[in-house]
Amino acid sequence: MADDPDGGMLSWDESVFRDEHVFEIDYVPETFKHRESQTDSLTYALRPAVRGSRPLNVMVRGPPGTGKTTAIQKLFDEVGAQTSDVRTIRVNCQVNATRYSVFSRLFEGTFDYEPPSSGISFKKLFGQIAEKLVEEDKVLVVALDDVNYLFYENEASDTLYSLLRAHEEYPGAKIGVIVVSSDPALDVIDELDSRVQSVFRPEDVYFPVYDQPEIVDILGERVTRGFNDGVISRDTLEYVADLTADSGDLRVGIDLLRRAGLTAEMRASRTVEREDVTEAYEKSKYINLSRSLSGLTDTERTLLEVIADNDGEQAGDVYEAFHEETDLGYTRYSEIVNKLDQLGLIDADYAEVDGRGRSRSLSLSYEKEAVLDRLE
C-alpha cells in the first residue's frame, strides 16, 4: 500500500485524522457558533454571581444535540477564568438521578473529594456544603443537566426545593440553579410541586434544532480541525449535514464524521466517500438510543428486553412476563413503563380492549434488533 503510485491509499501508520478527539461527543469546540442569543441570556443570568450576589435561576430547554451542555460548559469555563469566588458544578442527572446523588456530586465539587459512601444523612451532607459556601463566601451555580431524569424518578421537586431554599436554613448561602431539559414533552414548571413553583421563577432560554446551513457550518469546522486536508469534499460534508438535519441531533453528525473516517481507513483510503457515510450512518443514527440505554438500571433493561419479546402486547400481559423475571410488584413495573415511555424508548398507547376497558399496549420505539444489540 505504501507504494501506491496514485498516493490514494493509506499506509499502515497513516490516518485520515488530524485530531480524532475533535469528533468525540464531549469535545468542547473553541468557537461556538449559532448560539449567540442563548449564550447572552445565560451570561446575563450569571452576571450577579460574578459580583458576589445570587444569580438568576435559568431553565434551558431544547431537543437533544442542540448545544445546551456545550453552552453551559463554555460559560462555566469563562466564569472560572474571571473569578475564584464562584463555584460552578454541572451534574449529569442521567447518572445522578436522585436528590442524594445530586448532592453527593455537589459535595465532591465543593470539597474535591467524595463523601462517605454510607453513614451520612442528606441533612448533614447538605449542611456541610452550605456551611462551606458561607465560610468561604462563595456563590454556587448548579447546572442540573438532563433534569428530565430527576422527573422520571420523581426526585426533581425535592432536589430543587433544597437548592432554592438553602439560604433560609443557612443564611448567607448563595446558590443559583440552571435546569437543563432535553425532553420536549416535559413541562418543567407544571410538573413541579407548588412549594417549588412558588420560588422557582427562572429565565427561559430555548435552544432550537440547528438548520441545515448551520449544521454545514458547524460540522465544517470540525472537519477542518479533525481531518487532514482534502479528506472530505464539500458534497460529502453536505450529505452528512442532510442526514444530521433529518435526525434533528447535531451529535449524530459529529459521530457520523468519526465513523465515516474510520470506515475510510478500513478501506485504506485517504478520502471519505459518500458510501463511507452511508455505511457509518447505520450505527450513528442510533446514538440517542445508545445514550438512553446507557443510563438504565438492570431492572429497566430487563423490562425493555421483555417488551421486545412481547412487542405490541397489553401492559398486563407484559407485566406477567416481567414479574416472572424479576418478582417485582405492579406499582414498580408501572413506574418503569412510564420512564421508558418518557425516554422515548417505548410507546405506551391506551386503547379499548374487549372485556377489559382501556389498557395500554407496549411496543418498542426502535427496531427490535437495534435495541437488543445495544442491550448486550
Ligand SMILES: Nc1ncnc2c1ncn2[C@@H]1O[C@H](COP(=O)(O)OP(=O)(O)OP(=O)(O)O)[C@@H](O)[C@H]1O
Contents of the next structure:
Amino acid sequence: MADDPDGGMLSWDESVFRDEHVFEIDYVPETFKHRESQTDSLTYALRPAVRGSRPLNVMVRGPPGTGKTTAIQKLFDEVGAQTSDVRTIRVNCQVNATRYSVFSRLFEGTFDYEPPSSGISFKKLFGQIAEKLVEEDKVLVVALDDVNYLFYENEASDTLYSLLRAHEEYPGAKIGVIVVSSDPALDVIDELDSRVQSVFRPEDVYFPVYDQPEIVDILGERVTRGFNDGVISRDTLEYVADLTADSGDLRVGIDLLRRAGLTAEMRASRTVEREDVTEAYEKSKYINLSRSLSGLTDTERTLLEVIADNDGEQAGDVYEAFHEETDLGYTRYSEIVNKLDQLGLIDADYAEVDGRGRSRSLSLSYEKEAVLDRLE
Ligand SMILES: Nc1ncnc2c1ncn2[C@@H]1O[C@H](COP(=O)(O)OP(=O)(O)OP(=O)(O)O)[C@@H](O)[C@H]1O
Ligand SMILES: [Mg+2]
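Form predicted in complex with this ligand, following the form predicted on its own:
The complete assembly is shown below, putting the previous chain first.
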C-alpha cells in the first residue's frame, strides 16, 4: 500500500470499522426486523401487566440465534419505559440452572443486592421476594431464558411450580412467566410434572430461523453501522448470509463480519473480501459449540474430554475411563451423558452389542480437534 510505510497492518487510526461494538455479542440492535408477529404476540401477552394485573404466560421457542433473547430485552425495555409498576427480570438459566439460583437472581432483581451468601432457605428467599412485590403492588414478569437448562438439571418443574402458585401462598402476588427454549428436541409442556401442567397453559410464540434474504437485510444494517462506507460489497455480504443461513444462527453471521473485518485489517486491506470471509468462517462456524461449552461444569468438561479420547466407544467402557478420572458413580455419569446429548455435543445412540443386549455408543457431534481446542 503506497501510503503505508510499514507495509504491514493498517496503522492504529486506520480501520475498516466505523464502530466495532455493533459486532459484539451483547450488543442490542436498534432495529429488530422480521420479528413483528412475535413482538406483537409478546406485547399482547404482557398488556395486562401494564394495567396492573397478572399477564398471560408465554412459551417462546426457536433454534439458537433467532432473536428470542433480543425480543425479550426489547420488550422489557419498552415495558420499563411505560410504567414503573411492572418489574421485569430475565434469568439466564444456562448460568442459573437450579430453582434456588433462579430465585437468587429474582431476589437480586427485586432488592438490587445479592441474597446473603450464608445460604438462607429457599422458603425465606421466596417469601422476601413475594412480600416485597405485594407491598409495592407491582407485577413481576420473569423470563426464564434458555429454560432448557433447567430441564437438563431436573429443576424446571419445581421452579415453575413455585412461580405459578405464588399467589396461593402470598395473596396479591402477581407473577407472569415467559419460558424461552432453544432446544428443538425438548417438548417443554410434556416434560413438566402434571401438577405444573395443570396450571401452565402458555401462549405459544415461535421464532423460526431467518432465511437468506432476511439475513442479508439484518446483517446489512450492522454493516452500515459497523463498517466504514464501501468496506464490504453486496456480493460479499450475500456470501456471508449464505454461510449464516447454512447454520441458521444469526450469531454466525455477526461473528463472521467482525472476524472477516479483522482478517482484512491483518493484511492491511481497507476492504473485506470473499477470502477474508472464507478464512473467518473456519472459526465462526463453531460459535455455537463455543457457547455450549462455556456453560459446562468442570465435571461435564472432563466427561467430554474422555468421550473425545474414546470416540465411538460403548457407554460402559467410557464410564470406566470417566470413573478413573473423577471417582463419580454411574448414575451421575448417565445424567451428564444425557445432558451432553441434549446439548447436541455428543450423539448417544443405542445399538445392539453382541451378547450384551442394547447399549449406547458415545461419539462427538463435532470434529475432535474443534472440541479439544475449545476445551483448553
Ligand atoms: N431481527 C434481528 N435484527 C437484528 N439483530 C438480530 C435480530 N435477531 C437476532 N439478532 C442478533 O442475533 C444475535 C442472536 O440473537 P439472540 O441472542 O436474540 O438469539 P436467541 O434466539 O436468543 O439465541 P439462543 O437460543 O442461542 O439464546 C444477537 O446478537 C442479536 O442481536
Ligand atoms: Mg437467547
